[in-house]
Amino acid sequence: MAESPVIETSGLRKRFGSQTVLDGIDLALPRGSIGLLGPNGAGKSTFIKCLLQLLDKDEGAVSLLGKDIDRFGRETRMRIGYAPEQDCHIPGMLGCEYVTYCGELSGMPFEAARQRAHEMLDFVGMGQERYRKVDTYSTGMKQRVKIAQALVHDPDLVFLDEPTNGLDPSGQAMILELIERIWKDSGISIVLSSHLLHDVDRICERIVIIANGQVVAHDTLAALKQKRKAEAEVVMQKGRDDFIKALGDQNWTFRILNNGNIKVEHGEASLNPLIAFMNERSFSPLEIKESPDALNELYLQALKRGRS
């Protein structure tokens, strides 16, 4: 029997006044590591909040972990962890107290919540910082304690909203390594929401790209990366006209871009035939830029749609 999707939506819509933020989202996502990708303002956070009933949806149906949230919302949320983009800490609380309290809010008895809180703080590498007040934490420590509280009740699904925001490169790498372990070591499905392609590219097996409140792409990362247009952008310093004439003799389709470079549709599985063609005719390009894979291309298109 096929496993139920961990997330399933049909016709999900959310409006704020006259603005439609989510415009008919239809998705069925299996267990695993899922990247929710899109430019800032695309509707990613609103999508997550509607799934978790932190915002009321206007239309559509949503199921999480195989259950309709309209009928089983409270029961379902007890099996879900959430680390929001904004800080969600309680000033004055020690880190271990805060994570314990979050466990209790998820229905755990105090002793079990306290023990599990210390285990999760060890998991995220907090060490003795757990005995400091949360409001004295650095940005990186706050992100780690947010992940600890999202995991404290041993959920089946975790939503992480922009978890690397505000971190330097070393801090980002540390958080991404931690997130990777959640799925690979613990088997907890994750949804990583980010506007950073490299974050999602590193962690996730499946990608959902949202722009202007709509899903513009949904596939496995491997499938998207295999889809690459058989074309390349050639940058020439000299011999440009001769190169264009030679392309015509080769019967390769090409066009001249606004920046003066030449886009060549070579129709081959790699750049090797194009490079061999140029070497045989003694053309010396400054650069040959391979066409981006489908993930990069779709994301660039989403960024353009997000700015329009």
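Positions refer to the first chain, counted from 1. We call the rigid core the largest set of C-alpha positions that still match within 1.5 Å between the two forms. Remember, predicted model here, so these are calculated numbers, not experimental data. Compared with the form predicted in complex with the partner chain:
- Once both forms are fitted on their rigid core, the CA atom of Ser284 lies 2 Å or more apart between these two forms.
- Once both forms are overlaid on the rigid core, the distance between the two CA positions of Ser170 between these two forms is under 2 angstroms.
- Put the two forms on the same core and the Cα of Gln86 is off by less than 2 Å between these two forms.
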Given for the second form:
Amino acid sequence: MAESPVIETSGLRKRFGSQTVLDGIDLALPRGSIGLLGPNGAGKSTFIKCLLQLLDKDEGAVSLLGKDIDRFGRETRMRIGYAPEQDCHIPGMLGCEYVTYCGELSGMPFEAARQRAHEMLDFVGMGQERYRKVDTYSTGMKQRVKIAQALVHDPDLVFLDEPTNGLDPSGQAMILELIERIWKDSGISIVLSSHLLHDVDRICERIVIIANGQVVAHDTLAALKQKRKAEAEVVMQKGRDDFIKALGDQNWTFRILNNGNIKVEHGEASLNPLIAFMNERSFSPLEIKESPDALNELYLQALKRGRS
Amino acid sequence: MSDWKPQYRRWKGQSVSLWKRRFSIARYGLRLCLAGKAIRAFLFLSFSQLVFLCAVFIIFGQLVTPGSVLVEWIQSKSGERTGTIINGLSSWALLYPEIFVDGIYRIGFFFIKYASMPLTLVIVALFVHKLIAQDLASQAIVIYNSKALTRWDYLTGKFIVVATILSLIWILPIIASWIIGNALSPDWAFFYHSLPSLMRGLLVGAIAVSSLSLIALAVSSLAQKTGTAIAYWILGWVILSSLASLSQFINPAFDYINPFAAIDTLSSAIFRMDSFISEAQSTIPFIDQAIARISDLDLDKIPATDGSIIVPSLFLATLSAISILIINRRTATS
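Now the other one: the form predicted in complex with the partner chain, given that the block above is the form predicted alone.
Shown next: the complete complex, the earlier chain at its head.
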């Protein structure tokens, strides 16, 4: 029997005044590590906020973990963790107090929440800093404590909104490693929202690309990476004219780019037939560039749509 | 980073009830609001009401008890004759416990509002910014709303915070002084005779606490920055008092736009000092003439008797409803 989706939306629409931020989103996402990718302002955060009922949706139906949020919002959120993009700590609280309090708000008894808070702070790599006020934390510490509070009640699904924002490369690497382990070690489904392709590419098994409030693409990372246009860019130093003539004989469509390189539509899943063809005729290219995979291409399209 | 090996362990415990979650918000909120020294000092000042009431009730209990420590002390200081007069008066008073016992408690509980009102103004100003304004300013409201709570659960927790602090001013002195005063009285029937006064005091306290709590929450939710919440609270009262003062030119009912004026009138109506005086006049010899000499009270003008209790109730209910609308609107979006 097929596993029920952890997130299911149908015709989800959200408007701010005359601007439509989410335009009829239909999705069914299974368990796993899911990347929500899109340029800034694409509607990723709004999408998450609508799922969590932090914003009221205008139209559509949403189910999380198999339950309709309109009917079981509170019960559903008990099994969900959320680390928002912006700082949202409670002023004056120590790190461990803050995480304990979040555990209590999620329905844990005080003692269990306190013990679990320390476990989660260990998990995110916080040491003695936990006894300092959250107000005094660096950006990296705030990101880690946000993840700890999202995990303290042991949810089944965690939303992480731009968790690497404002971090240096080593901080980013650490946070990404942590997020990767959440899914791999514990089986907690994660939804990682980011405008950085690298973040999502590294740890997510499934990708949803959003632009202008619409889902541009939704597939597994492997499938998106496999999907490529059957074309390649060939850089020739010698025998360029002969190569062009040979391509004509082969009935492969080609065009000459502004930089003088030749774009060949070889129509095959891999470059092997093109390489074999060149070998047979003793053409020695300087370079053969494979076309970008669908993930890159779709993301670039999304970025362009976002800018336009 | 190489030494860091994160371990994740699943939690299989039982979740607590919704009310426990609401009380967690209230518990933390109370700790935060009562953290300042100034608020503790003012709350200590509000306990002086309790001490004063306890002293009055204990002295009354001692005076009406033949052979009590106080009566014996007075006798030793003023002679046998004074003691005999006191004993005579106390015996006379105990003939009418429903008037004297209920009366002393009713008067005590009626006048407590004159201390509670200014204390409320000051004490709420000291913590109003820590209610909702701080959560809105720091965006902590997002965290609350993303947990297994609704906006109303959050607001219930916050309401408990304000209501608890205001109860220390409006209700605690009444309950505590009633218990202590009666426990130290010569006759435990005093509990019974003073019960109506306790009920009246609790009703006024409940009305004041609930309406003022909602107004405080609304003011707190209006502010984007914590500092402005205090300014709004103080300015709000200045403006409402100024508007209320215009009532003499517009309509006397307009006075109730100031919640304290509405509470004051409702308190007068609930305590029914008019009926108490009438009863005392008709029941106890000599009281009628004594009151006629010291008071020019016109019973027809007392709110409870002319039906105008509805107007302050409506004003207070409207102010509370507006407060709920403001709070709902301000905390709706994350």
